[in-house]
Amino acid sequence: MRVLLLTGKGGVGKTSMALATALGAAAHGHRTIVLSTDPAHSLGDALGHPVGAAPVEIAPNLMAQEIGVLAELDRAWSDVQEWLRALLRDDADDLMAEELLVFPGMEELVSLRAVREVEATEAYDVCVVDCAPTGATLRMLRFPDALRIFMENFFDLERRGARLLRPLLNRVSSGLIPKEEFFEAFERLYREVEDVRQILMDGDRTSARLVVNPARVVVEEARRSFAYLSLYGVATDAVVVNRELPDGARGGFFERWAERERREQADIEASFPIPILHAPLHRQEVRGLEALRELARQVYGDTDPAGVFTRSRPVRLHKEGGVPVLEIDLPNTSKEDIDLSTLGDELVIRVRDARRLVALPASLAGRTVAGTRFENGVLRIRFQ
């Protein structure tokens, strides 16, 4: 199943973009679905039509759906968050309570697990997700990491812990120690991330489209963007500048504004070494299927949006002389923006304020890097 992850600043029009995408797979002949894991669904306003936590039908080959989050977190998350609500009862109340357990980037994570159903009722060829503002976005990619250090260094012993302890502190306090259905629901947690994290970062089925405006403050939160996507594994095959003026509104009172946009048009350009897509600003706001079948027809033409339109690996391996070199694409990065140190047998890459930990493969596993070199938006790292 292809997925496509529409994705930037919020206000940017990501919802009309997804769902224009969608119309124009299902004008295609694919079996659609277009799935929002904003927390502030609007694909039902941008639609004229109610959308809701089912999926509903709203043009041929067409599906939509919006991801109840609360209950995507009671379904993965009940029975942790029972044990973790009987030790906060006594210090907080219960909506306190349901606030603190609730961890950053889960939200989101745990909405995408609808991918992972969607794809396995092998009813759709492609799915296309209303992604949530990036800043949500990227806390998203960054729990994969933090949950697998969790599992690899502190879960079975907190398992074998437990175990041990159960019997004795049970007669002080029978909610103290988690029951043995907590850690089988981290387990299967962490099964399912695993799941959504693996088929984010397959680019032959999986791309990201950054969406964004003419405007300074839009596209340099999209460069960024751009280089985090590359850093945790996503690939990113194209770039959509939405709301353009039309040639018809330059000149007179708009020109300062049309000049500001013929910079900022000529950056994306420079920016973004993917293809870029262009949709022009519309005379009324684009909400309806006729309208959203307009911007697709403006944005794709005859081309099929379910396609790949940039095939990239955004962290590759290889060999050079028999050396292992590991490849990751950071572009609109410089030099000074990156540190990379070692972790066991992991690698933890800095970028800005994002972090990654990149798990070596078994033939990495104990060589220490020969030699790192950032050039041209890629740092390579070679080991001896």
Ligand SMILES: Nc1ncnc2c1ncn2[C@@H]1O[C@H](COP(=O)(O)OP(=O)(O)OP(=O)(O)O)[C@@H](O)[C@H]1O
Contents of the next structure:
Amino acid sequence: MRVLLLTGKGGVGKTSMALATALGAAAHGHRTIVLSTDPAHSLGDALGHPVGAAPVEIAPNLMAQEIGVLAELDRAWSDVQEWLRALLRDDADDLMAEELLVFPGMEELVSLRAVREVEATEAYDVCVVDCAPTGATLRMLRFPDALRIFMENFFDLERRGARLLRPLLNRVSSGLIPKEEFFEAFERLYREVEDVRQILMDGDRTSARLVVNPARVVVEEARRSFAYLSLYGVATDAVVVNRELPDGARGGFFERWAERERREQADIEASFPIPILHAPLHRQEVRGLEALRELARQVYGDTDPAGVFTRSRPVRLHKEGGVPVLEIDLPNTSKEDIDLSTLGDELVIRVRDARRLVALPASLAGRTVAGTRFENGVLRIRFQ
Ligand SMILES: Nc1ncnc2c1ncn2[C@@H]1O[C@H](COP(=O)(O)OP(=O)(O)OP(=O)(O)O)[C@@H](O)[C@H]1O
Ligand SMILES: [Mg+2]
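Counterpart to the form predicted on its own, namely the form predicted in complex with this ligand:
What follows is the whole complex; the chain from before opens it.
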């Protein structure tokens, strides 16, 4: 199943573009579903009729579903959350605690599980995700790492008898011992999230598409998001520039806007070395199937939106003269923005305010970093 994540800053046109993309994919014969993981659902608004928590058919080959966070929230998990909150209350000062505090991100968790559930039905070839604005999408992508760190440090998955590790044992006296169901909920969750991680980090299956408008703040944010997506191992295969002034509207009152737009276009070309797709500003809101299909034609023409527009593996490990080298694409990033450290067998990579904990493969665990280099937007970490 192909997974397309339509993401971008608030209001740029993610929902419209997700629907247009899904309609295009369905028209090419793919069994398609469009999911909204934004808590402020708006698939229904854009379609002009309601979409609910259960999949509904909105066009031939096309289903739509708005994932309801509350509907998905199971009892076991809310217990776990409460327990975690209590646990983290006093010492939230170190990096580990910081990671764990990502936990209460319920929406992100629900979105991740939804993708997995859609895949498990085997009923679809394409799953288009109308993501929440970029910040939440990045939190979603960071979640599996946070969960993994938690599992590895607090639970011993292999030796079920001794699943509580030291940090927790210290709390036994304070009565914060979790019940058996907690462990089960956790283990289940962990495996589910791991499954989704495999899907999202596989560039043949998953592509992010960054929706932008030709406006300064939007492009700036997209430049950063492009690097963060890459840091989390998600390949972005296209940028969609939405709401461009149409030819007929570039003069008169809009002359200055058109001029500014040209500058932004040049910046977009320079910042994103991937296919750039375009959609004009419509005369009115893009609402209803007809307008959305028109948008799909403008963006994709005859091209199948389900295709992989450019192949990349943002995070890769290879050998150079027998020495293992980890490479991470960090476009639009400068050396000063990057900070590297280790935490046990994890490599902690910070890029401005985003952070990724990369679990080193068994072959690298215990090896020390011999050197790092950042050149042409690629971070290279050589191991001993
Ligand atoms: N090319 C376009 N021309 C005219 N209007 C557009 C275009 N693209 C989107 N819109 C309109 O802009 C508004 C915002 O679009 P949309 O809801 O798709 O953005 P969004 O990124 O999903 O927003 P949010 O971050 O709030 O979820 C909607 O009213 C939509 O109809
Ligand atoms: Mg939206």
